[in-house]
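One chain follows as structure tokens, the form predicted on its own.
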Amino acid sequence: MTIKSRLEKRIEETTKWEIRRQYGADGPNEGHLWVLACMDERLPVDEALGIRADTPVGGGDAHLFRNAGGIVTDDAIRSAMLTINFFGTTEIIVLQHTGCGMLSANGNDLEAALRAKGIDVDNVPMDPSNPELTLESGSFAKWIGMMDDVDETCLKTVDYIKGHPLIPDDITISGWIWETEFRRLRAPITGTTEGRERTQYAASVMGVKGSQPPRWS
């Protein structure tokens, strides 16, 4: 091949790249991937997954939605639901990590805490541009979705969106667990401490006294 039919595939390549979305479910990414992550700085999702889609932004592998905890909200599945039914996802990855903020306090507390400074958590809008989505009066330490144990919430995450009306049941979904403390990637484990006893994987190893409210339960 020629340089000059090099230089021409490669701007060809490049320019499909750049209007991908204009292709709809013809133009994916390149991993036919969506990845629904924890906002922690400390979860490296690239290295995490052995993709590129987070460092550098742009990378092509994957659509990757962050939000605290990494857990089902009603954006995640809103932007689950695009991602899959538009773009070509085939594939979904629940990534969440040890030392999680969302392992580190009280949910109740939290609410307690914003209720001191006379924030009316009982009549807080969710969306303004959307005013239909509400909360019912005293489900706001839930809807916050602190965790008791962050394996449990990764399979619970798992599930929720295996069974969401909007996800295609042929759509695989798996969930991962990053120990911060290790920089390694493994399973969820659950019913035992063999083998994450050494990391923040609950809020009672953080620490915590109670209960959080029961959005996992």
Second form
Number of protein chains: 8
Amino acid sequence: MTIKSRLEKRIEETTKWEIRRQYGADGPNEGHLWVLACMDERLPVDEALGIRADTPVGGGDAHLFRNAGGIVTDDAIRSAMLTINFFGTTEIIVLQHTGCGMLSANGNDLEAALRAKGIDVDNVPMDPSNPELTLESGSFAKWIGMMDDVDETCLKTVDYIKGHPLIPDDITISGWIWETEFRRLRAPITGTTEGRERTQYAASVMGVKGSQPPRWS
Amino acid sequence: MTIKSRLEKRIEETTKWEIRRQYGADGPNEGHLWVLACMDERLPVDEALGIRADTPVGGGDAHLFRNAGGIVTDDAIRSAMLTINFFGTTEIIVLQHTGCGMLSANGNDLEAALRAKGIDVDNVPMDPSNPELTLESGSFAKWIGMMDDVDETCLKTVDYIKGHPLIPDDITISGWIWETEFRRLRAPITGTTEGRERTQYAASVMGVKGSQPPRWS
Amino acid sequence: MTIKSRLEKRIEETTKWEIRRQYGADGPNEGHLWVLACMDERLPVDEALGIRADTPVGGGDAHLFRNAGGIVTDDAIRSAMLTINFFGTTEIIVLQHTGCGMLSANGNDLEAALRAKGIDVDNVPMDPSNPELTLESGSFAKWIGMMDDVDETCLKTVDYIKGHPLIPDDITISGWIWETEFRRLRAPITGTTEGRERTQYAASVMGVKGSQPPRWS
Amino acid sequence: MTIKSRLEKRIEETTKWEIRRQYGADGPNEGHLWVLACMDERLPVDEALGIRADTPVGGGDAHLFRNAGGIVTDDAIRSAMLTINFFGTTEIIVLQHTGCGMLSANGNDLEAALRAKGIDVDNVPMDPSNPELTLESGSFAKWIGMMDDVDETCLKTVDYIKGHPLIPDDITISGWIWETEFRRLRAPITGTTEGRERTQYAASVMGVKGSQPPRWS
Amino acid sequence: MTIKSRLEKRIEETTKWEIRRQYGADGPNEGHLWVLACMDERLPVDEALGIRADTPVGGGDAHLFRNAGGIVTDDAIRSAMLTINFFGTTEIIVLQHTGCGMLSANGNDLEAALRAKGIDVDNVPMDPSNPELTLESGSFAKWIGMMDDVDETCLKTVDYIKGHPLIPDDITISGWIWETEFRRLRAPITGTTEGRERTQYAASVMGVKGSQPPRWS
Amino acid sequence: MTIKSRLEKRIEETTKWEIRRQYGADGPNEGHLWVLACMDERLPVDEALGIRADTPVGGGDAHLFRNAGGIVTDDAIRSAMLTINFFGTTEIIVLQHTGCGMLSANGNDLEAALRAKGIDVDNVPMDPSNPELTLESGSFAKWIGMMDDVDETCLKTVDYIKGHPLIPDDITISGWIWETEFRRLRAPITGTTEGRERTQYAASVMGVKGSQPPRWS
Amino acid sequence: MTIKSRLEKRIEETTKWEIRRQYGADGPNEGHLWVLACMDERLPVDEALGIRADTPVGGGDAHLFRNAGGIVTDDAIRSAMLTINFFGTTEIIVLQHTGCGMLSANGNDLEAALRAKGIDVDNVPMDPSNPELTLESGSFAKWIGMMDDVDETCLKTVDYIKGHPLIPDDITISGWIWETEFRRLRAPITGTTEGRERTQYAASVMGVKGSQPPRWS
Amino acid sequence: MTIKSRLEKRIEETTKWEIRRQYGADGPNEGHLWVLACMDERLPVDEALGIRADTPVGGGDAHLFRNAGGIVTDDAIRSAMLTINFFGTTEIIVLQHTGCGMLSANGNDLEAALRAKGIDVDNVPMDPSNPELTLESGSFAKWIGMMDDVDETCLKTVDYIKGHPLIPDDITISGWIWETEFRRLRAPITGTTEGRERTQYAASVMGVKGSQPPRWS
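Other form of same protein, the form predicted in complex with another copy of the chain, not the form predicted on its own:
And the full complex, kicking off with our chain again.
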């Protein structure tokens, strides 16, 4: 083989990787995977899932969505809809964690704190680039998205995504909890505290008084 | 020093890290940093910014928000509001990239494709957990958030965040473009194509016909 | 310096290490430390305590006693008495762990199982080399040393050693629990299950029926 | 294979390792091995036997019992009985070493030294948690367990364990001497000093006058 | 095999490598390759082509010709003629790069600068060892070899070499551009600036006024 | 320092390196060095001189000119003139080597071989891009540049460059011989064969009959 | 510093090392050391003495003499005389080892074995290059140089060298034994077997009958 | 396999290595090799021959004899005789080197220098342990063993050994020269200086006047 043909091949492969998105469903990420995870600095997504999200040329295991809490939002629906319907993704992982900031305060108290700073929380633009998206007045505290219980939230998040009309039925979806305290992964636990004691799995465990505004009911 | 006192100290430090969020503004991440980045598998956030988002016990340089495009959304505002007002963060980085999937199609075409599958895009729930959040009928294609131009989008994203009432004035905010084609970072470029030619910086460059629905105007 | 004098010095140092025990209190181990730990294969003593028990020539951080449970026994008292009174040791660490085999069955059931094999447990020699050591008939099940609760056992073990007439008052003594489930160390916890849930800290947690024979009362 | 099924498998394996003791004989350590060794800081058990006692998740080659001398005691019998009868262990190694502290003094002198400190050695509790275990008055010096000869002690230790009614007949048992002076292993040597000269194999070699109290006769 | 025969073989191989040139076409370099590249310190030839030009005993992938610009000159023709006709080489690579010094000024200006220093550029000896080689008076600025466009130059260089009577027809020849700005290789681009924008591919791009003296027309 | 200012600084430094040539004499290579070396695959320039010619971003020790022989030619004069007068270079190294192909045949024989192939060597274009450069008819064999003696050639090469009107007087110039046989460097040797025996330093040593066409006289 | 001066310095240092012997006492080895050691493949001289005998350019800690036994012979005297009187050496180490082949048979038996092969051991040339060196007839077995006791031999070797008229009085001389069995060094031991039991220190220990021919008396 | 049987096997192998010499011809070194080399600190035997003379337990490629010059002496004959006839060796390598101290002076001058120090060189004991070995008066200078030419010496050394009655005919013998100047091996060269010029291969090359005392004739 000549050096010439070796160089031609190398350039062809690199170029294809660079314009991968233009191939649509024929240019998926390596894992055909979309991850919804919390933005916390103590949540190591690659370690937790055994994948590589940050990659050398040619690689990249997942489309990685992260927000405060790793919860379902209209943005999460939007992002999942795109990767699932248009970019070849076939699996969804929801990854939340204990000790989350979303469990560390009551949404009503946060709202009050912002009001105390002089912010009119009933009239903040939801999305400055998209005024057609509106929030019913009085719903601000709910919109913040604080959780009462991370396991319940994780399971509901999975359910909400599964049931959403923009997500096809044949997608594999699962939810997982990273225990910040123990640097280990577990499946969400329901109807009991057994198996998650000692972790900061709930707002009450983190010293928060009262229930959160009822978004997750 | 006895082994006993050594062990006591080690446990104290680890415990503090685990419940860091309960310290609020006194328990910030290491970089006092919030990053808004695209979810693309070819965007290596740690390499691009020279930070460590995934960390050993005790570390963690940033709260890392990622969505489709790395654009401002109500979810991004919500997440930034939380880390800035309540968790000690003082700097925001917006990180978008060339060759983005958000530049690879026209939002109207995507909407049409979904309709063709039988989905009623005028009545999809925005956020199944938060029905108070609504989208004006007919705005679906706009809501998808496709971009015409990544540099313009990045700069507008910085502006939108800067001007939002939930973000204090003294926060450092900057926007950056990762060039997927060259694995390198640049500042956004305006009013010209000079300095970004050869990258897939715009929908037109990626072969998309027509303007996107006018969210970013 | 000649090679000759270098070699003389090297040999002198190695020789002193080899006959260290003949120096009595003037030839202590490196950490002046005695550890009482369980014999379980999943209890990594060096990792747990940040010491090096297995060493190159010249090193060695601790006298390391291990038995079933890491509990106080006449053998533990004997071994601690020797290192403390005669070999320069000044600190004691008790290291037990969750998921211990000593929590995994009821001592009475074990006794019954041995009887069922035809063993006369009322007349087994305690120590075949030391017939002067005797066990009151009927105490076999108690002698086995099964635990009800590992934290309580650890704390009592510390107390028993502290109060024993063969152990001087000025020795530093502390007790620690290794959580097998999480590969991490914690201090023992009393009067509550908070802080140790999800670990196999008690016989009841491991599915054992009834209380152990009352050695640890 | 989906990421979901990969994660399920990983969690299943880790969990099984953590609760291994609850499987009884079906959850043995990796080597099906019980080791009786001296607690000396210069006895590197892993190096000497070519095993790994301290291990990563999933591993662990032996139940490792260590006391002063690595001698048979009621505690050793108790611990061996448990691992052999209830936890799937099928082999026993006795590991003692030259230059042992148990060869470095005469038990009678140690007893005298304790008396000189004001300790009533005829009435010390054997095991504060187990008063039913008693030592015949006047046997204290013998109970200390000093050795005259480490090879003889090792061989007798093997014999005592072999012949004990709590130890089944089909267990493989062997005894070994670690030479601290040469960092090497040898089989015990009997009826002669050939093959162990230059090591501190006997109390007399270490400068001790008189025979030990006759425990090992 | 004896040590003797092993040593004889080793010496034979090394000796053959050392006098390789005396074998003519039967002693080619490892890649049967001749490279014509620019002398710029920022052009990493080995990295760019995936070869090893600097080598251990026995190796060496290419005859590597480098001059200012990596352009065709009589010296390049001479060197290529030798390796192709007499030393077994069968492939030629031309490697030029963006940001080249040959694009950074106008040849006429350089000539003027030299004249200003008092140099008579119409009568400089071309090659002091070879006075038979002469340059038509007034051609100095052209001789300097500055480029207007690196891609065009690269392609013409390939053509000139291909068509030269001293180069046989069956030699594989290709030309490549190293982008200094992006540390990556590309094929030369013609008739458009598409695909090379943002690189310093032309003198005009580097701020040079006017066309170069017309060597490359 | 904010992440923003860190990123600005990093981009500034990289950009400066990329457009270094536009700084002229203020953007020299790291060593302020120009090397004239043979193109032989067995001449490891970096090893021989202790420099790094192929470099990471920001580095690069030399402008590296290589041709058949590492001899002075009009191309070498041109390239040296450029780096010395316009790009901040202050030192020149000439690096030739034993066992060179330029010593392995007689130029007259090479000319004859080409004629035998049907090539009209009296009328080959010297440089197809520069017809103003001409070679006196009958000088072809001389133009090939074969050497009689590498040390003499190296020294003359240094002299020719030193004396050339395009090279200023204050430039440091030295010449060196790499011994291919011994992988080591030596200074050129004159007027004797002492100190270079056993190397292929001359055409006669390599079995070539007759003197070369007298270019180097 | 120019590259030129750097290269001149490097060549000067290397050259001096190469012709070091021509400097006589002003060009000693690095350790000013002469070692007399046995030729056994199990005697690691560098490890035993903590020196480097095999070295990179510029190094070399000792003149290393090795023969069968590491004993004094006329060759050893000759070699020591040269390094001590003419090459700057100031210290001598004698290094013998246990388990030596020179202890593994009786010299008389070896003589007999050679005779049995038909060799006339009374008339073998001592040194074929030096017929002036003669051995008294009947002394062959003695000449073989077998040892009775390695420690005694080592000490006598030191004494013989110390007392020899060709060795000045102010040279540091010491002798050492490498224990092949334990891979460790010790000083020679006299008048007792204490401290060397278990090693193959004597011919009798290695099963040899009778005393050696009395060379070493 | 039990740990017991693993330990028995390991001890058996180590023990066999330690007493290897007692096996005679059945316990040869790994290479079945005897090397005769110079004692010079710049002669790296392992590197030169590609063997390992200094070894871990179980290894050892050669019996390594070294003296001043690496020449044949009665000691060399003695040592070779032993390894060849009694210890299973089947190959001999003679390894001398250029720049040897044995080429750096005239033996007569060395004799004179010793006389000048007051030493009676006609009556020095050859070997203080072996007075039966005598040197004809007046032969001292010859006995020193200085060389005129290292290649000739190496070849004669091979011949002398080959022809010696104590060396069987079927032994493989070869001689090699290490070039200190070039750190490389070559076969000895005869009847010419071609191939060894530039090395210090002869006394005359090293500046020595006159021929050596005629030992090597």
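Numbering follows the first chain given and starts at 1. None of the values given here were measured: they were computed from a predicted structure. Here, rigid core means the biggest group of C-alpha atoms that superpose within 1.5 Å across both forms.
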| property | result |
| --- | --- |
| Cα displacement of residue 151 between the two forms reaching 2 Å, rigid core superposed | no |
